[in-house]
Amino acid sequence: MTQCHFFIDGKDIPFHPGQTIMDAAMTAGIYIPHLCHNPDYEPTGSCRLCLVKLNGRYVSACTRPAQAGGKVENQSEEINQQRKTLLQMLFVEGNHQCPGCEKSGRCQLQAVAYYVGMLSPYFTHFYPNRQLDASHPEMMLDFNRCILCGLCVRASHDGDKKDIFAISGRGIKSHLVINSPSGKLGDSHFNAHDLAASVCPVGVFLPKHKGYEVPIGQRLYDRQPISQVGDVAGQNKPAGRS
């Protein structure tokens, strides 16, 4: 197979035709911040956190094909500030109280915020009134943390072949919905071992009877930054490894 090359922050990156900038970067062990991307599913570019500059123009790394000879900026202060702003908006659009969240320490949103240096909100919090769904015997859904990444939708459709989840509404009224007669998870064909249960980058999917089994402070991103250990589903390779 033909191999081409482009550059990320001056580093020579090999790629094969058809690979995106994100694909090639992950293969090369280079971390590009992201939330909605998972290499097992078709990219959508919905979170825009993987924003990079390709030859001086902003593109999303997860959807943009790698370009031979292209020059990609990933770690500039300008790009980092854009990512901070995007994260600040995500934090205030939902209810993210990290110190009391069971997902703290293994939450991608939290870990990426630490990575880019977003340590405090800037915008006014929305404090949306969102319900919990505890109708399933093994799993609870906390819609307060949903960032509309669509990963559970894609995993349910492409991986589980069930189409249990969808995103409904437009703009600020967009929200995750359950495909069941009652609209409740317990009335669907969902199983706690479904792929959709394990891809969420935040704390929407919470297994029952297992909370805080691993103490905060000893969890995945408590021990190493996300740039070294990858995403919560273990899909990314640690930086510096092939």
The other form holds:
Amino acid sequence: MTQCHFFIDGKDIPFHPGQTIMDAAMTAGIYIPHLCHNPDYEPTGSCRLCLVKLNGRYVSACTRPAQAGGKVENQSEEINQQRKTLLQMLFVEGNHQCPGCEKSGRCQLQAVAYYVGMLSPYFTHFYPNRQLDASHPEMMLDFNRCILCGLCVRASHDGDKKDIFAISGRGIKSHLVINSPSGKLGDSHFNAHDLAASVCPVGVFLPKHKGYEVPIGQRLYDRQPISQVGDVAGQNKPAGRS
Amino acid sequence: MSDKLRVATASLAGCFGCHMSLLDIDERLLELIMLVEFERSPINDIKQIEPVDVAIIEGGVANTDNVEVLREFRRQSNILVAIGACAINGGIPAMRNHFSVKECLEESYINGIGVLNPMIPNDPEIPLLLNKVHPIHEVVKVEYVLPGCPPSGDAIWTFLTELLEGRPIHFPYNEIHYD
Ligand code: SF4
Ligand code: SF4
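Hand over the structure of the form predicted together with the partner chain; the form predicted alone is what we had up.
Below: every chain and molecule of the assembly, starting with the one above.
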């Protein structure tokens, strides 16, 4: 296969035609912050965290094909500031009380926020009122933390072939829905070993009966930044599945 | 009057965990008191707020007393610091924001498990609850934030020493956490 090159922050990056900027960066071990991207599924470019500048224009790295000779800016004060603002909006749109969240310490939203140096959510909080779904015997869903990244939707559709999750509504009313007669997870064909259960970057999917098995302080992002230890989904993959 | 930096602290709708963490800087407290003079603070039990250089606020704003104390601290301070999850985003107390004040009071004082003599307290001395718990930046201007639940003693130490030296504040990775 032909190999071409482009540049990320001045560094020479090889790629194969058809690879996105994100694919090539991941292969080269360069971290571009992201939330809705998981290399196992089609990129959607919805969270916008992976915005970079390609030849001076903003693009999302997960959807834009790499282009030979292209100059990509990934780490700059300006881009970092944009990413921080995006994260702050995600934080105030939901209810992110990390001290009371079982996912804390291995949550990608939190980890990316640490990475960009976000100290506070800054904006006025929405404090939306979203009901939990504890109807399934093995998994609880806390929608208060959903960032609508669509990963569970993609994993359920493309991976599990079950189509259990979908995003419904528009704009600020968008929300995750479950495909079952009652709209509850317990009534669906969901299984706790589904791929959809392992991809959520935040604390929506909470396996029952094993909360805090790994203590706070010893979790994935407690000691090392996400740029070094990678995505939480990579750690969650059900055994025996690639 | 000494030329030490004057510092005041308060706990609003918080659990005093951030103040405990301040004490967790251990023997460095001795170094700290060489550099700063503590004005009103639960640490020394001074009740009167005088003009200070730095006010450190733990906890969010949950009742009318919190609003009053916070505004007074703001008036009297040059730099106001939000310390801990509750001051920054309301924290655990803000989990009541899903419910009305009526529902919260009824759950606590009437329908809650183990309640004796069910009755909602209404002594005029008790500050009235606000409809929602707010982070302090929604009420006053805040110059610095220090996240954590609570921030570690080390994070507080880094913050205070770098602030006192007038440097931009940089934290090592493991000192910034939201939990
Ligand atoms: S999902 Fe992540 S950011 Fe949200 S409360 Fe949980 S740990 Fe915090
Ligand atoms: S539940 Fe998780 S994976 Fe699904 S859309 Fe929300 S944040 Fe994404």
